[in-house]
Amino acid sequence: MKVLVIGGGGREHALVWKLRQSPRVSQVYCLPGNGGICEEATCLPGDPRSLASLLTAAHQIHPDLTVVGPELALSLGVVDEFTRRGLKIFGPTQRAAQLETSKSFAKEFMQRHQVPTAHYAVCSTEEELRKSLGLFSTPVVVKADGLAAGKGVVIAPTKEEAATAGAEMFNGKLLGTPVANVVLEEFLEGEEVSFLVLSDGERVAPLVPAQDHKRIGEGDKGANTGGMGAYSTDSLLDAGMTDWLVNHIARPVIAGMKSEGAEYRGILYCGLMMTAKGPMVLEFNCRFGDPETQAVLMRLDSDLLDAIEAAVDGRVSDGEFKWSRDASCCVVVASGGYPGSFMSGKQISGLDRADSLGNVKVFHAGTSKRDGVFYTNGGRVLGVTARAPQLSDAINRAYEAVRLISFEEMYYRKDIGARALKAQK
């Protein structure tokens, strides 16, 4: 079975190492992939925010399935145009992805399906936003409404900070392109958690738990990051709170979808924030999540494949994975100066010895490869990622890893999990 992954980062490194593990499949092929992915799979040229690109490369190999990995080819319609044209495709269609491609839409969604989330304005100008923040204590959340590569939110502590924040989201200067609406949320205080579930628009299975770390330094401080690192342990959450979230936002969520006309297949990615009124939404991602994926698939001890055909072709069970009760932690190492500007190009060494220790996987985020070195190519550059039957030996093996390694202007965060081992003790 060919199979053929859409993107080019650490998640898809993730799914590629995970699909290629099972049985069935004979090839695996991504687009465009990196330095690390093009020794696992075939990569392709082309570009991934191209539909015409990627429907190339699919006449080309003619794939048995393609797995969309981030969100800008779904909110381009690539599972409508590959449904379209008989491809079988994971991911949910570009009206469903919604969900995740517009923030105001998510909201509305879900005050109209009574699923829990922060008291919220959607507003449209910077004088309603002005108007709109007399509604709000501070901190006060200011979201911009669109996809945003998890640098489109900002946690302002004064209303003028919120205010500016949302004047830079409207004219562009935050994000590089403007947005039409803003978002304005009441601040959460919490637990992060990550829960995804994957469905095949009906019926739902829910992943393993874990918690992501988006700031860039040390004690959750500083900017927003696509994700700095990530841990997964089954004492995210308990049987019961999966049981519930499972049935008052999963279920919901898919039902909502369905009866609203867009049906919803692939990986659903609840953003939750754990508060003491209980679990509520902060945000959806329709696809599978990233530094999350890494130390999730770590834990799967089943069939990948399997599961997302199950979704494909509309049969999930309750048994669709089967996973390690192992913990598992991703820490991301990034080029000096992510989120901001940064430079590629730096010669990367000892990635054989950190791939060499057991239980050990480094997956390849933003690198390239010539003549046999590998080199940065991007912000954020490698997740490694450990598995050991202790959530503290899984972080300490990770970071056993991440010491082998080294580039010029190497950084990483020192304290993924370091929260969830203090509430252990």
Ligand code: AMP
The other form holds:
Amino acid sequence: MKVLVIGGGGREHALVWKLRQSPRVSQVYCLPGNGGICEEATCLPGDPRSLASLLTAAHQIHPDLTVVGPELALSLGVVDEFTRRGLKIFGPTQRAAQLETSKSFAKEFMQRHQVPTAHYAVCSTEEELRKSLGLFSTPVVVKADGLAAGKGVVIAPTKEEAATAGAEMFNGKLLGTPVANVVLEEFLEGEEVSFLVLSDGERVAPLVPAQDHKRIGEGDKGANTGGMGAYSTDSLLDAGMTDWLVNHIARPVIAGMKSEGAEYRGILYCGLMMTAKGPMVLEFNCRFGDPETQAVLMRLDSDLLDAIEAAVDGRVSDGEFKWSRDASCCVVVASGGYPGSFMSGKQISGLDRADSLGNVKVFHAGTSKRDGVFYTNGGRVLGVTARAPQLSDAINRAYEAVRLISFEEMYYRKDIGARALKAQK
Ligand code: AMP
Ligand code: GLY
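Since we've got the form predicted alone here, give me the form predicted in complex with adenosine monophosphate (AMP) too.
The next block holds the full complex; its first chain is the one shown before.
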């Protein structure tokens, strides 16, 4: 089989790496890929944000299956377009992807289907927002409606700051483009867990849980990023809790989408806050997480192609995945300055030595390769991922590999998984 993966980050490198392990996959293409992906797949030029570009590529290579990484292509309706042309593709339709692309849709949907989530108000003007603020206590969470690449959420310590953040979302100052709606949300406290399920529109099969580290600084301080590292271990959720999440969150969402005429096939990513009152949904994503995928796929012992095909063909079963009981840890190595401005084009050394450590895989995110040399080419550069029976060993191994790598102004958090280790003790 020929498989096309859309995207070019660390998540897509992990997808390419895992799909290549399937005995039924003969060739993997990736559009546009990155320096590391191009070592393992045939990279195709093109713009993953342009449907025309994606269709042109598909017509050239005739993939038997296309797997979509980033949400933007899904929000543009890549699944609808490919399906209309008889091309097999994995991911939700444009309408189903609204669970991620519209926070107001997601919140109203959860209310309609009794899915636990924070209290909220959807506001369409500054005046409405100021009025609604009266219903909340501080801190209050202010969210821009629409895709914002992790930059659309402000946790405001005071109502005045919440009103200012909302105003800047409406007038475009905060995100570059104005938004039509701003969602206010009750602030929730607890541990965050990324709980992903595979669905064929009716049935669901859970993936192992992971925890992301969204802030740039150690101790979860500083600006929000796309994700600075993740770990996955069974102790994040016990079997009883996993069942509860399947029965009270994943299944009702999938059934609700079907009953509303927007059948959801693909990965449903539930961003959860484990509060004292029980798990609550912070957000949905309509795709694999980045960097969670790097940590999660490191633990997958069965064939990813089989699972994805089961979802596309409508035959997902409980036993879709075989997981290792090992823990895993992915440390994101970034360019200094990220998530603000940063420099690209720095030569990276030590990749071979890091990659040849046992049970380590270096996933490339923002890299390019010229004349046999890798260079940085983005904010998040690498996802250095390790697996071991104990979480502490997986973490140590990942950092051992990270320390073999160097480039000018390289930055990484030194505390990925540290809170979990502390909790274990
Ligand atoms: P979201 O894009 O909705 O996942 O929000 C990004 C991040 O903001 C989450 O990962 C949380 O860390 C934080 N966040 C979002 N909503 C809430 C909330 N209601 N209470 C506390 N933190 C939140
Ligand atoms: N790691 C968060 C995300 O993929 O949205």
